[in-house]
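Read the single chain below, which is given as structure tokens and is the form predicted alone.
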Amino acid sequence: MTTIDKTTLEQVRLGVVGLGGRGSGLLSLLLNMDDVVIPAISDLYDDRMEKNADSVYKKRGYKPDTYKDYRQLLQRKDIDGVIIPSSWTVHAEIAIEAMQSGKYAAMEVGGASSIDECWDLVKTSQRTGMPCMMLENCCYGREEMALMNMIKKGLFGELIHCQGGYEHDLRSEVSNGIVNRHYRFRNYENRNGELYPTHELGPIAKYLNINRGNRLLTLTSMSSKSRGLHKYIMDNMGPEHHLASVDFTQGDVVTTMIKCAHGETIFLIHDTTLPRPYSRGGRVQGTKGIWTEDNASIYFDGISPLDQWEPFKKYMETYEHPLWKWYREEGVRGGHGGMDYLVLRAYVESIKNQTDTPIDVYDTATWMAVTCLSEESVATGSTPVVVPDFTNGKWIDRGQPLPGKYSLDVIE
């Protein structure tokens, strides 16, 4: 096994579980972190351990271990904590073997399969007292943080709707996923609901304090017909490929409407068989003012002129977040605008201080369930459904949220 010197500096040691195009992406920036090692790596494909494992090398003048088996990987006592970017339908059952090792947990964003997973990792977590967080990057970006600001600072008022979506063309992706060794196929070959709610439900969660003041109450999920990946199939593979036999259950476009306890509404979209440009159609809307992120802009009551929306630019630099300000000092690196970069040193502070994550495991759980119970709604006619309380009550006073400079919960 690799042996890593634990004596010169303070170090957090990452075992990698999954190393596709996300796993690759997440270790490159994993190794310009000075505090972090990387013992061991763990994927089903040898080309991807051995791609990875040289990139180790290079950067950083070790190799790391690589398993086949990731069990292998969670045995080891030279780790902390374990980065899970699998494939969307194993992340909880390795995150949960994660914990119950003594692992930090931290997952890859995808929606749960069931509620059992939900539950189970709420109460592993609980169990073994080992934290488990989605990396949500979309929590961390510039944008999404600055209007945090904004609504902590009381400039929306009361908030009354949010809205979001991923609203993103992967007719490529999908379509060559068995070509790629890509796991989205198979779920919309298979699945139809919100299959992948949380980069925008992680900001409008944060910003309405679910699970700490207040929770999900119902969901409605309503599906299109499918038609989007036949067409590109059909135009682009032609009619005597093998995919163009394939009867694809994920509807081209899926609405979600989730109504909270204290009355809010929240709007999610998924939109990504059809032609289109990338948006996560953001929206924040309450008693003082209105945010929509497709025009960039804004609409203060009182303040904006009557009726006219402004940029949404010179509120963004005049209500910074703080650590946006510090992270643009310091410089912004990383994938996706920097955002990466930001939610895994979230993570590695929050095992270097061994504290819980600043996205927990009733964030973790809320968010993941919302793919199942939407694939339930829309399975049995858009009939509402009941979101569980993975707090089991304790939403109504958490007590002190966790403190610090990644804190999605309180600003310093």
Contents of the next structure:
There are 2 protein chains.
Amino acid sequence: MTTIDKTTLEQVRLGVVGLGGRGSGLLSLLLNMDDVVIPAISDLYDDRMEKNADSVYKKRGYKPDTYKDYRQLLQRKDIDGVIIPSSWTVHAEIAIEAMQSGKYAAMEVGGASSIDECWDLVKTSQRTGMPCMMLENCCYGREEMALMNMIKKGLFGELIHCQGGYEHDLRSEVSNGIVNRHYRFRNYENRNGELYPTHELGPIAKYLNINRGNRLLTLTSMSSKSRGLHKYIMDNMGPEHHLASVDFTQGDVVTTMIKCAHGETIFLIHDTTLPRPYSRGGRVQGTKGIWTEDNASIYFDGISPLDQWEPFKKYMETYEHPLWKWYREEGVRGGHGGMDYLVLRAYVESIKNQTDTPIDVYDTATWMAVTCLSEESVATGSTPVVVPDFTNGKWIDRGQPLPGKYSLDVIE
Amino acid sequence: MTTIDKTTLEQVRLGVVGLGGRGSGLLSLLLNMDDVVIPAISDLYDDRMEKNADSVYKKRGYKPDTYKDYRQLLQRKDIDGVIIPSSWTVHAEIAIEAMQSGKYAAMEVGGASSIDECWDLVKTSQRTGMPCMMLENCCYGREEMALMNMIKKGLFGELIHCQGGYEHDLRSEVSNGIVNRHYRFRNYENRNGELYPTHELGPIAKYLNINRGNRLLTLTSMSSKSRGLHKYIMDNMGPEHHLASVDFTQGDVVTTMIKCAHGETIFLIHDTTLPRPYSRGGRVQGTKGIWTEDNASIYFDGISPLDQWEPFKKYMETYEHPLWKWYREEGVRGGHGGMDYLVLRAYVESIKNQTDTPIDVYDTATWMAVTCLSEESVATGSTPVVVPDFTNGKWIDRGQPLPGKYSLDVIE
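In place of the form predicted alone, the structure of the form predicted together with a further copy of the same chain is requested.
Full complex below, order starting with the chain above.
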């Protein structure tokens, strides 16, 4: 990033582009922050804008301006940052325009459609000096941050292998996507790959110092057949329903293996159209220990009883991340166990302090890129594909990451 | 297989080639079978032969002949089958010679060194009419067989994805391998791949009807760096120990993705040189449900409480495989929870009834091949490699598998 002015803002003025379920949720979290003002919001649908403008009014006593065309929102000079919880395929282009208009960009999670749009994000950020942050809430999860703390303290030894997944039965959500104006449906109807890697890859990338002394080198992906959505529609909507003839291209289970520059491996699994309880399928494994999410257990060589798992909870409490210690004392708030608030707050404080964001444009581009790279690999029979180095070699020695309460790289 | 004579043998006469820890263990199980006679045994080491010949004498009152050169054992006419718990890299060549000498071959588990030796197994079996069975004990595990029963009864719906692993901390065993004349050491010192796939792949291949209407198409493998063994040696033997300078090539974690002809995917993990409790990391996932081993849980759509795992144990008892029902009534015996006895018994009964074996030469060749294919993929940067069709197209319509109490394809 180019140097950022060291002014500190008293108030942070944010626009929100995209007011579906996720946009509304993030907005209500922002409305609880006294130092945040929402001058304007944007969506393609009037009803969504009205509903959300009303929420702002009820909570804060003013009505934000509403824009069907987000470009008009971006033209305003009284906005410091733009939050983009729009549909997946327009995250990058809106973020690029936001940076071009001199605003901090914050994208909701999702994958890229092309490597080119990832490069555009990076180059726009470099040229404009404006940060671009993916709002990857799971980086701020309590478990993930405690693990980060244990990793930095050396409990796992040298990291060797990590796993994660997005294992979430979305059959109902996707099948009802057209009715609910939800973007997933059209993606599942047409694409095939690791569509949603960042909930697990974000924290893993931070554990492995990706883009700061390490990088993702290559990946290969494999897709199973697609059966879950069609069966769900047949069973629940019936063979006469117009969706019964949809040919979904997205495989039910897509697995991805990634190799890192320092020899670590990462395994990802995308599993969203078969019946199952939710999991992010986490695993962190090093020369001294292993944590696995599905049995909520941990094992440390020479510490745990030989060959016996111990409950992760005990270690999580002992190695609580400083941010979460503070947060639990202050009172945990907001969605998804509190991490939505933290990731938003990390973004807001970066604007306030006029610093770079703890998830920066290189992180954002790298994590998003996994989606289109995995599509490429699946399409070519699991051929390994190269993950671009969006830092152009700077990952080797990018210097110390920014310190600060919300840092994901430094434990203070 | 060519047609086998329908004679039924009253006694089965077996030779054992390879009398390390595993060979001795199998031999003592055989000594408890009244219809099995052991005319001869073979090993490279005299002490092992003497010790095992003594065991036979103590238990059964006769001493088997001993041969340093297994070829002499194979020349005998009074042997019906040869069990080969030798070191990995000679399983195939001994099995081939055993079939050539008109004997049922039974190999202990392990991977192949080349595709060529897999083809040789298949062609030798076809030419001689002698069966060749991999003694994959996990195919006869209680959990695995109950799962097979549930799969055949349709509880999982259409199968989509399976996982398994060999996740076993072998640092002590491998590091002490030279002292203990164990074959693993030299493999870990020189190879890099999915060295030991069959404990998990065997049952999965049976679930997915591999070589009977389905087949393994392609695979891709990735290896992490190698750190666990060196660190273990440094920590436990010291930097002055001669093993401290060994450059182990085998990555600590090797992951493999396999695509099947009918669109199912399989994920395998080989994880044997880092600290951890044992697991075979199983997962079976279909359109109606999912089982995962690490949390000992199962979930069936519309049966389990919404989004909640249920204990697998309950279902295992309800859907106990008929073989295990009988076995538990008879009394479970022998190593590894009883499955060692069952797999040996399956082999012995095939000889007695002069039928093919329930794990046949095509199964054996296909499962073993994964090892050298994964080495090839790792060596070429995770390039996808084609799994040979050892049936030469017969997998499409091989007809009904053999019925029988020990069948892994038919539930009676």
